[in-house]
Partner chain sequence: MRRHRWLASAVAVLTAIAGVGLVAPALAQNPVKIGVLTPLSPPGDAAAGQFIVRGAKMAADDVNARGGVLGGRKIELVVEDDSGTPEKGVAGFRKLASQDRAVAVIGQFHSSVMGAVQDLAEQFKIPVFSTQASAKGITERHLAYTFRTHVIDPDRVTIWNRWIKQQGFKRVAVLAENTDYGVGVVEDTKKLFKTMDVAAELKTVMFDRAVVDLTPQLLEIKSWKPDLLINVGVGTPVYLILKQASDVALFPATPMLVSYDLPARPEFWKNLGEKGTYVTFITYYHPTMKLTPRGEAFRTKYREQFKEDPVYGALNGYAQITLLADALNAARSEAGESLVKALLASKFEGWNGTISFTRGEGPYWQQWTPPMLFMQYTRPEQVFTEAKIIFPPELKTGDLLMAPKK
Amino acid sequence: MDAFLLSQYVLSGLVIGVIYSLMALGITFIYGIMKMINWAMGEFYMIGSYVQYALLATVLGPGRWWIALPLTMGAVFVLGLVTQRVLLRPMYVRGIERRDEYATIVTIALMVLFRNLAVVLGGPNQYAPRDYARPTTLLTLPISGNRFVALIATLALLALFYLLVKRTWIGTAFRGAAQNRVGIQTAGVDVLRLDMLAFGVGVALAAAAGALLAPDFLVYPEGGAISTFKGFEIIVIGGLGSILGSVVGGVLLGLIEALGSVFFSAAYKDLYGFVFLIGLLVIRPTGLFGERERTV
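Could you show the structure of this chain alone, in the form predicted in complex with its partner chain?
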């Protein structure tokens, strides 16, 4: 085995794994607080890529991606707040019996709506913002400047998210809600408002992934499909609801796909992650960092 090639595959897998973990983090964070799966996560990723492209192509100019990125996240955060307030909050306040089914139907309907809206508003064609940076080399791997920027920005966002959750009052409230939604209400926290914020933060993370990967993976209505797919794969590996699991799961998935590509064939890259996932679920059904549900 060529060590040089092996190192290239591993680095490539790690880079993409870290970036996909941003998406997984958004899914798992929303699940952790609201106890629902947002099936339209890929569409928020796609909207993030469209908003980023639109800002760069019309208002900011092609070089100012670093200004566009927080603006995109902010715009999608607001969209998330509105979506949660109008479409998802009713299932918590009206005592809907089958909450999971309600959330599944609403978010799948959103997925279809957003995809079709993208076709109507942006047309069916692909778009691509200009490259964020010149191509570079990461140790042995020649890498696009865009992906390098995406890696650094993802690490920065993960650090910010960690600080938000661990060091702030709102973070403490989020952690409390993740542990016990009823308990935190007895402490006087408005859990419905917390849900809204959690949904906004979760979809903003997906939008950041979409905006960062837009020059490499292009902007088009179905652009979010594969990242959703990876995101769900990662959270099942890492353990649903575990923030650490989503980061470790992302890195692990990238690594497994890379090693599978080296030792077998790159043509079946997406298969290796699934084989690992199935094996893991047999041994540890809760994923690497997931916990068994405890009810009283």
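With the form predicted in complex with its partner chain already on screen, would you show the form predicted on its own?
We keep it simple here and write out only the one chain, dropping partners and molecules.
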């Protein structure tokens, strides 16, 4: 294989890896603030793809994806606020002892509910949104307009998320809650309201991933299943609770899948990431950027 072709596969892996990181970022952000795993994250991804498709197919048209994307994220953000307020807040205000088990049961029930609602409302069919833009070239890589749009939008969302967390007062509150939920309350922060916002932001990121990848990965009720596996794979690689780890893990996974498809077989693309994950856990059980749990 010559260097030119290898560079194309590397760029392809980087592009899809950056887009993968959106889902992982949402998962790890919710975990960092609320200390729970949202097993229904893939369904919020799926809902995002459906909302995006509905807006583009019936109201806006494919050329206005840049309007549909924030509308989709806003709709799923509100859904996340309501879901957290009604179903997840009770585990913090009613003295539930096994919060992790409660959260697991509730989010798995949500996963089943949303998936079946999608079948009832949209049918079991697969929908293919029209292309967002014309094909172009990224350095040495010919890339579809859909994938290029997804890359640019993802980079913009990652930049906005960074500014939110690092440059705003609510971002300071998020970082404080991630470090010490009890301590942040002594500073006058309403941690329960902060949980609502964190959950809404996390599921909105997943919805953005679903909206951006809808033209390539299609829109259907089980569309979030693969993205869920990828997301959890990434956060284990990067380290659970690490925002930087989510981005780095996504890029690594994209590269490993792309290079594995070249040097071995594309039929086993999803296997290469798991092999890397197992090898990494043997060497570093906490992931690349994960921290050891304090015991004293």
